[in-house]
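Here we start with a single chain on its own, the form predicted on its own, put down as structure tokens.
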Amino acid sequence: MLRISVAVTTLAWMSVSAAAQSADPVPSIVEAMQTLSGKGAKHRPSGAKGQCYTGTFVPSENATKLSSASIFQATSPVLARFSVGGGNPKVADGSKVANRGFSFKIDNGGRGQTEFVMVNAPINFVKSPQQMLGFLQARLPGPDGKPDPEKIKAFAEANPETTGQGRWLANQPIVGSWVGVAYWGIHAYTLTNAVGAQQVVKFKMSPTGGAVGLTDEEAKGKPSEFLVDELAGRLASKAPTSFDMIAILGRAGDPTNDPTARWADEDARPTVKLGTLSITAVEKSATCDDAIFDPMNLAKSIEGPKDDLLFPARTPAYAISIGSRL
């Protein structure tokens, strides 16, 4: 009986996903969202608990060879939002299975303000809007308040690339500081230099003062908010609060679709470093709230995916869901 449910399960979810295809599917997956993380919330729907700060962009001289993008020709000042993952602004900071989100805004007065969007893992948990539609489908409350375990092994059995950032995530130690763990940018992106000559790229960015993993017995005696009194610690005392913005280069025939499939080799490519961001002082949470971080606002030289599905869904998503929260 189990099996033939798990079956019938499985077709309703590909059903779902098929139907999905033929509608814009980005207002029910913020409904979704919303549903999850508390309907009426005025917080973020994903990435609900964070702290903002500020801080400085310092392009490397050898960042225009691969892009002339503005923001590599000088400083820029930076607005930055950490994030523990989910929709509960509660979770406790050592959480293991929620990811760490870094957002940024490198804005060089107004000359090609860009903005990231980057998670602690190299690859995302679904890839298209579709995909994402139906993952969270197979997550909301059923008739007793709770999320049905056969739809969702169901959904992960017909979609098995999105268990793959929460392998990640579990093969990984606790995050111990916001500056202490590597963020990627998950979609690829393509620079193009002064003469024209363009290189498609995935985004990293590296912590100077380097990782800092937590055990889980280690993340069990943290207080539930440690990351913000950890990182304020580290301002006090000078400690490493940088990153390196490293380019990952791609080859011909890298696919540049799918944000949940790592390239092959992907930790072994030659890499160039194209500047290094700081983090320098704690900043109001409602600068971060009373906006939002959108990947696709970049800068002349710096270009998304444009066969990526889930990258220019992303605006529209955040719009509504700042739009409901304000």
Ligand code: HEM
Second form
Amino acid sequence: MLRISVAVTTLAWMSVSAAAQSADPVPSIVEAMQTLSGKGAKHRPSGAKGQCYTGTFVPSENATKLSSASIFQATSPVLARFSVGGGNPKVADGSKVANRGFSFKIDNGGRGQTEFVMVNAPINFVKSPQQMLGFLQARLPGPDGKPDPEKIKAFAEANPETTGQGRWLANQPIVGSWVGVAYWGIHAYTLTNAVGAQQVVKFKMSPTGGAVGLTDEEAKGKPSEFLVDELAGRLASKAPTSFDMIAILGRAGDPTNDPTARWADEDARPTVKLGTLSITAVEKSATCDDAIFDPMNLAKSIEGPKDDLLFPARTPAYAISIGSRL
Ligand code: HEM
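In place of the form predicted on its own, the structure of the form predicted together with the named molecule is requested.
The complete assembly is shown below, putting the previous chain first.
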């Protein structure tokens, strides 16, 4: 979500360096993201461009075999936001390098509220907050107002796993529809059913209308903004706007601590369809912008990973960020 380059002053660069000395890296991470996306800006420093929607989630019968969470027991309302990655609110919708984000709250405001902040890649670009800080610091402009390509190269060489998400995205077609691409929850979650049986899973949202990919040439022919209109057209014509929520089943010994790595044979694993999430209407931006999507806010019987350092860094980062943009 972080492919951004905006000239900043030497002063801003120095203040980030000072803040980075503190023990908890999260405030420094957010500060670095804000520096890169435009200090003082009111847009998000990641997923800056996006649109808010409402929808519904209809659980499938099999879901309760894995989890007794209330969202799997009845149809629930959904609040969702699709985004184009990075901190530039004017990024072209046909960008090749940016990822696409899908944040949603199921049963928004209800007792079983469950939130996910997903992207259209099965892995993240860093595995820990410290590595994220290093990734960002390598991209901060120096005293001349420009990032140093040598620093970026040296960081990538010393942290090869941080290049995996970009490589994965580069091998995919350009996203032609926010509802025409799969999104992953990336982290490993644990589901608990009514008799206490537990299953480690990764979440994937799979578009029911199939993938809509553009070649580089096709994307160049598109206006800078086409994703909102594409989805509006689907809503008007009742074309598919849904995703199957899929649980990819983990096996004993699968690591749960590394969001930069896929499980062995992950695409060939058995899966369980947990339900169908449908986007049904455009929602005013303020409804999504005035609150965060909090990946740690999960209904009972859905738990995030305990040994993944990145997972618990997300909620405080989003909280700091919204504090500066409201
Ligand atoms: C698997 C890891 C991650 C994924 C998939 C991810 C994805 C996203 C997405 C899709 C958004 C846009 C949210 C929206 O539409 O409202 C976002 C925003 C953001 N992300 Fe992440 N993110 C990850 C980890 C992190 C971490 C570890 C941090 C910092 C420690 C972070 C910091 C932020 C911030 C500050 C925002 C802006 C939030 C706001 O102002 O509301 N992210 N992220």
